[in-house]
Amino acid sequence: MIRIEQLNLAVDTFALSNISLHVKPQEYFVLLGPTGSGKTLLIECLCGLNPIDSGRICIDGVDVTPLEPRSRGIGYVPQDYALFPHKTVRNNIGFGLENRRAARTSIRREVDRLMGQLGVNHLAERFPQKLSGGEKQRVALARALVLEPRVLLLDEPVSALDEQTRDSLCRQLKQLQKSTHTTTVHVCHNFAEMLVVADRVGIVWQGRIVQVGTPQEVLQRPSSAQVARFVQAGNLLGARAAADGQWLRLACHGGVEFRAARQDVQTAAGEVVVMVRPENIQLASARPENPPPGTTVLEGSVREVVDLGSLVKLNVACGAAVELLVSLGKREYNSSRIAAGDHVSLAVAPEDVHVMQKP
């Protein structure tokens, strides 16, 4: 549905550089990256608000690069929602249809339908200044969807909302996208927000897209140490890699050693970065008997236990210079009866050890 080819745009000292991206029909695609990475600038290029220096943008097989925003078949919800302050909710939503000179009965029917679908029909005669953040977001969505766009662009749609409202609206956004089958591109910098809605995600870093994949692919197999830090990898260690039969032996700085499957990495020797996600570390009070081949087994001491409600995080010192973060479900932690100061054993399967080239 969306095809970006070698897009370049320079704005003052910042630039979008050689961006190529394909978004599938009916896909919910998230552009995720830190503030200032170029996410908003990129979707402004998609909808035509920023003419690009070079490259091409195609929507549904049509080159829209030279077209004005209104001719691209795109619905756009900016970060501040941009509702008309002098128009009621009903008139805000119906604005696009009025511009198309649709019949009044058709406008009323479509506006009523969308207000009901998004749960704002009781707000029909209110003005934007009398709406909450979540209500404004729903009205802005309805205004964009009333024109039945081929593509919907959402720029930080829930960033100004509290956590509870954000999670609820993210679930509603996902359900709405499934019911309308609208190809959607959602910009955010919040990791948890991305997990709720994304079919696939593109990581934007300093004006470039550095990785594209499913949320789990990006979580478990980040393309670089930068991406790993951004997606909250938990444990990143410098190491020296060496071939060891069917395994890659990873001697980490600090004395601990991991093993990874050789076929999962591009390098068989040299300086690398090792990532082990906290939830992939098995913790027990005693060393496991007969662990599967390639399993890394480490001994350590629990330094700190942090109870986060449904999740418990433990800092475990392994040797003098390495501290690993371990994440357990609350029920799993309660059954283990492990506390700060206890001696523990850690086990990591080779497929859960991810190796990246050193930057």
Second form
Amino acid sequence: MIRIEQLNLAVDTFALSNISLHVKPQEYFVLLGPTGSGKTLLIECLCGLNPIDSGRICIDGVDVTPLEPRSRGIGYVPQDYALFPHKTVRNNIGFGLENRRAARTSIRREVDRLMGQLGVNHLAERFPQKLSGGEKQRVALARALVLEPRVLLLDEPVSALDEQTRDSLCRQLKQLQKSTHTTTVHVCHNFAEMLVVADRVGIVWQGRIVQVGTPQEVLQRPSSAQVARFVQAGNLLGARAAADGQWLRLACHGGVEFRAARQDVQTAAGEVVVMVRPENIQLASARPENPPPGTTVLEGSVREVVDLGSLVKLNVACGAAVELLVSLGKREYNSSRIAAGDHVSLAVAPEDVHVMQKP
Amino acid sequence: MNPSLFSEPRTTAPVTGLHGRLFAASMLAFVGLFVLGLLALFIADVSYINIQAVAEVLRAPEIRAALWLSAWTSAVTVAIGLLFAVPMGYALSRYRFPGHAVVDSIVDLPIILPPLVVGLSLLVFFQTDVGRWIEATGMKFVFQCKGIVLCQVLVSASFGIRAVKLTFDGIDPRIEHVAMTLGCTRAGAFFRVALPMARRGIIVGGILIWTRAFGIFGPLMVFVGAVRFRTEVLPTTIYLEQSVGRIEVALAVAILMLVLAAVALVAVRIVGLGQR
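Given the form predicted on its own, state the structure of the form predicted in complex with the partner chain.
In what comes next, the whole complex appears, and the chain from above leads the way.
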């Protein structure tokens, strides 16, 4: 649906470098990256607002690189929504149809339909200054959808909202995309937001796309330590890798040793970074008797327990200078009867140990 | 949305508590002092003139001619000034080009220069080959009504350009970007979105141009002279009357200018800006 080939663009001291990406038809694709990584610049290239230095952008098989924004068949919702302040909600939404010189009756009908679909009919005659953040977002969405675009581009569409509204609107965005079947590219820097909406995600880092995959792939198998940190991997440890039969032995700095399955690991030996997600560590008050082959079993003592409501996070000191973060569900934690200061046993399956090359 | 200097509605600060009231009172004291100072001048002028002077001002054909000349030349100046101010303000706000800072500063020069310098420079310019050629084509400015407009535009347009540029600076370019994804060309986005949003700033720019143009005197004396029924505008009348010792008539003209300016400014604020 959207195919970006070898896109390059330099703006002052920042550059988008060698970006290639394929977004499938009817997919909800999220571009995720920290502030200043180039996400907005990339989406503006898709819109045609920034002429690119080299490369190609195709939408629906058509090379749109030389086309003006109005000829690309896109709907665009920028940060802060950019509603027209001198027009009412109705006129904001109908703006695109007015430009197409559609008949007044059909503009009215289409605007009414969209306002109904997005639940903003009661705001029709209001001006944007009188709308809440969530209302503005819905109006901006209706305005972008009015021309039935082939692609919907959303630039941080919920980042200006409070957490509760953000969650609810993210779910609505996902439902809307499912019902309209519009291929959607959504830019955000919030990991939780991405998990709610994304079919697939592209991680943008310093002007490059460093990883593309499903949310779970990015979560469990980040391509680099930088990505791992960004997706809140929890436990990242420097280690020295060495082959050990069917396993890779990972001697971490600080005296802790993990085992990973060799076929899952590209790096055979040398300095690496080990990632173990907090939710993938099994915690018990006693050492497991017959752990499955390859399981890493560690001993440690609980330093700190942080109750986050539905989740409980524990800092467990293992070895001389290693502290591991363990995450448990509230019910699981309550039944374990573990408290700060307790001696505990940690078990990690080899497939849950992810190894990355050292940067 | 970014707040714009002239496009956002004004907000009021809440006044609560003793400290709040004292602070507001100290701020408002400066307003009161300034306005009272101006009112004192106005009252002194009014008390100096007599009914005969007012009657003479209203009856004298040369003063009526000067009033009419002031009115239409300043109106034409506003039109020409805005014709330049809107595209220039937009270009200086939206586009970056080599020498942008230099051009931006040159635009401000007439604000800093004494207006008399503009009149002198124009007089010198029309003695050059280019100036003589322009006059030879039939476009005569020196000691002509057209010269009044030229002087007024050169002296006052910068105020309008600055006001309009500040307004466009305050309008988020992304709003135009969205319009371009909704079927507008770049020009369409300007005319359908940016221009209506800049309405208040453009009106303020027009007011600034008019107030400056209506009151200039020095460059006109140098460039177009003070010929009765021909190049005499109201500020020139004041000068001519006071130079022959008719101070009360000069003050009556000054009061007429003040009243006209106040009526025009209040009308534009109410009709154009929706202020009360």
